[in-house]
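Form predicted on its own, single chain, as C-alpha cells, below.
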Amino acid sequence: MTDVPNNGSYNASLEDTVWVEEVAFIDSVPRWIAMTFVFLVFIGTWQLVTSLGMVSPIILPTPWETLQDMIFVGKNLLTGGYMLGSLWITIKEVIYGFALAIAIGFSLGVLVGETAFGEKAVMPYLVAIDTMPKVAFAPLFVAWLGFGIESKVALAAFIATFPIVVGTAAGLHAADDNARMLFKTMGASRWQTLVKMKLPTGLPQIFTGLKIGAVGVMAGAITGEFLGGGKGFGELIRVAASQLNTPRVFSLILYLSFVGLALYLMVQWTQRRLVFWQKETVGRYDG
C-alpha cells in the first residue's frame, strides 16, 4: 500500500513542477521611470556631443537652445501668431489625409480580404505601388491637384493607405474555420458573415494597420509641403533650414511629433473602446 504524501510535501512538489516565468529586473521597472531614464540619457548624450564640439552648432544645436526656441514657438502658438495658422493647415492636411486613407484602405482591404479577385488581381498591384518611392509622387500630385491643400492631402493618404489595406485584409482572414462553419451552418449570408463575424474578429489587425497609417500620414503631409509649397509647418521648417536656423527646425519638428502622437493615441483610445477584450502589450502609452 502506497503512502499518501502530506500536504506540505505535495505542495512543494507542485511548486517544483509548475513553470513560472521569471521577470527580469529591467522589465519590472515602471514605464514612467524607464521613459525618464531613456530621456535623460538621450539629453545627456546630446549635451555631451555639443559641449565637446563633436558636431558643428550649425548642424546640431544644444538642448538648451532647442528648449528656448520651443518656448518661443509655444508662445507664438498660444498668442495666435502666424505659426498657429500654419499648424492648423498642417493638422487639416493630416486629418483629411487620414480620413481619406481610412476610406480607401478599408474598401480595398475588404475587396482583397473578401474576394479571390481582389487577392489575386488587385493585391499584387497594391504591393507594386507601395514598393515605389512615394516621395517621387509628390511632384505628380502637385501637377494634378495644384499647390493647395489638396496635393498634400493626397500624398498623406497615399502613404497611409497601404498599411490599412493590409491590416483590414489580414483581419478578415483572422476568423477560425469553426466560426466560419458555424455561420455557414446557420445559413448566414456573405454580408452577415462579414459584418457579424469577420469584422469584429479582425478588429485587432485592422487597428494595427490604422496605427501604422496614423504614423505615416504626418510624413506624407510634411513631404508634400516640402516639395509642393504650402503654408503649413513643413514650409516653416523648410524656410528655417534654408536660414540655417537649426533650433527652429528642431522645435517645429518636435511640435509636429506631438500632433502625430495625439493622432496615434486617438486611434489607440478608439481601439480600447471597440476591442475591449484584447490585452494589448505593444505600442501602448498608458503610463
Contents of the next structure:
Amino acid sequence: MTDVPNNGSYNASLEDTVWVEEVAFIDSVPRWIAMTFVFLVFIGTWQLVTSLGMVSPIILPTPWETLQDMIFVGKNLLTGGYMLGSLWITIKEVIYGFALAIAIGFSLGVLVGETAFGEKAVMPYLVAIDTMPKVAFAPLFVAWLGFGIESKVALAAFIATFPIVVGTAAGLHAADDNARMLFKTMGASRWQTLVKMKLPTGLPQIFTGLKIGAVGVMAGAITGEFLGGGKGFGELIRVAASQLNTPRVFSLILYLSFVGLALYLMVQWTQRRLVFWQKETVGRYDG
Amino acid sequence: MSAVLAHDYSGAPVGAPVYELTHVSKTYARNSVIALEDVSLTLRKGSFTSVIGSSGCGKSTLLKIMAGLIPPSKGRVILQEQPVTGPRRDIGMMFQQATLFPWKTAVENIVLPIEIRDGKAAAKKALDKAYELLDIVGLKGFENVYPNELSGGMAQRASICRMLITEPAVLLLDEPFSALDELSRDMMNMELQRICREQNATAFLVTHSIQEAVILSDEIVVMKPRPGRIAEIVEVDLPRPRTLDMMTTPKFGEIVDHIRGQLDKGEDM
Ligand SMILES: Nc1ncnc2c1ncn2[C@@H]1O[C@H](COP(=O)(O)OP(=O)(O)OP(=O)(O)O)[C@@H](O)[C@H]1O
Ligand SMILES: [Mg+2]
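I've shown you the form predicted on its own. Could you give me the structure of the form predicted together with its partner chain?
What follows is the whole complex; the chain from before opens it.
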C-alpha cells in the first residue's frame, strides 16, 4: 500500500505518516479574527504615534478624539442635523451621477462594442478623453451648470462613464466564436444575438465596469464639491480642514466611505443575483 | 478526378440525395487562403459520412459552407432541393465545445433554438420534447441543472439534444466528441449512431480519428491539404448496427490502414 519498501527494519503502517499536507496557520484563522487583528494593530500604532507626540495633534488626531467626533457627527446625522442635509445632498449627487453614468456608459458601450462604426469612429475619441485627467473639467462644469448639485452630478457621471463603457464593450466581445456560430446556425437576428447571448455573456465584465464606476462616482461628487462649493458633505470636509479641525475631517471621511461602500456593495449584490453562475472570480474573496 | 470519385456510389447507402455539393471552392478573401478547391459531394438520406484529413485542410470550412454559415466562393450547395443561402432549420450543428449557456438550465438550453426561431411560447411547448430527449441521452434527473454542474460528456449530450430539438434532416458535426476521454467518446459515438438511425437523420462528421470515422460511417471523405480537396471517398461496408467490438475485426483494420495510407500520401505532398 505504501511507497516505502517494507524490508523489516522499517515497518510502514498507516499510522506512520511520512508526508502530510500542512495547513498554513492563516488558513485556520477565521477571516473576522484576522481582520480584527489588523484593525487593532492599525489603531495601536496610531495611538502610539499620537500619544508619544511624534506627530502634531493638528496633523493627526488620536483615535479617541476621532471616535468622539464620529459619535458627535453620528448624533447630528441621526437627529436630522445640518450634516444630514449635507450628506443627503452628496448621496443625491452620487445616485444621479451613477444613474447618468450607467445610462450613457451602457449606451456608448453597446455602440462601441456592437457596431463596427462605433468601434472604428467613436472608440478612439473615448480613449482619448479617458486618458485626460477628468477632474480638470470640474471648473468647466461649474461654469456651465453653476454651483448647485448639477455640476457635481455632471463631474461624477463624467468620471464614472468611462469604466462602464469599457466594461460593456469588453463584455460584448467576450462571447466566443462557438457561441456566435451557434446563434448563427439558429438563425438568430442581431438583436436576439445581442440580448440573449452577448449581453448575458458579458455581464461579468459589465459589472466590473460598474464597480469601478461606483468608486469613481464618489470621487467625482466629492471633487466637484471641493472645487465647486455647494452644501454637500465635501464642503463640510473642506470647511473642517480649513479650520484645522482634523478629527472632524477624519470622521467625515469615514462616514463618506460608508456611503461609498454601500454603493459598491449594492452593485456587488446585484451582480451576485444577476450573474449567479459566475462563482469562480468572487469565490475566494467571500471567505 | 475527385468529382468522378464523388459520384461513384457502388454499394453506397440507398436513399434519395439530400445534400448535393457541386464544384464548391472557397478562398478566404482576408488572407487569400484557398481553403477548398472543387469539392463535389452527395449525401444520401439516412447515410453517415465522415470527413478526415490533416489539420487545416478545410474540413471546418466545408462544414460551415454546408451549414450556410459562410458562402462558397464558387460552386453550389443544394439541401433538400433548396439551395443553401444561409442558416436553415433543417440543419442541426454541433461543435467541439458543448457551448451551453450558464444562465440557462439544461432544458432551457435545449429549447433555445425554438425560442430563437418561434419565440418563448413555442419554447415552452417544446419543453416536454426536451425532457424526452434528455431521457434518451441518459440525462434524466438533470433537466433543471445549470451547465456548470454537468461534466464535459454530459454537456455534450445536452448539446446533442439541443441539435435534435428542431428535428433537423441533416446533422453537421465538427469534432463533437474530441474533447472527451476515449471511453466516453466511444459511448457517445454509439449513442450518436443509434440516434441517427432512430431519426433517420443524415449525418456528416468531421473527425481526426480514423477509428471513429470507420466505426460510424458509410462513407469516409479523405481530404488532402493546400488547397483542400477530396483525395478519395472510401466506402465502409461493415454491417449495421455497428458495435465497438467490430474494431477488432480484420476488415476494420484493413480500412483503417487504407485510410492511414491515403492520409500519409497527402502529408508527403
Ligand atoms: N475565417 C477565416 N479567415 C481566413 N482564413 C481562414 C478562416 N478560417 C479558416 N481559414 C484558413 O482556411 C484553411 C482551412 O481551415 P479549416 O478551419 O477549414 O481547417 P480544418 O480542416 O477544419 O482544420 P482543423 O482540423 O485544425 O480543424 C486554413 O488554412 C485556415 O487558416
Ligand atoms: Mg476544424
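Source: prediction; values computed, not measured. Positions refer to the first chain, counted from 1. Under this definition, the rigid core comprises the largest set of C-alpha atoms superposing within 1.5 Å between the forms.
*Asks:* Superposing on the rigid core, is the CA of Met54 displaced by 2 Å or more between the two forms?
*Replies:* Comparing the forms between the two forms, which are aligned on their rigid core, Met54 does shift its C-alpha by 2 Å or more.
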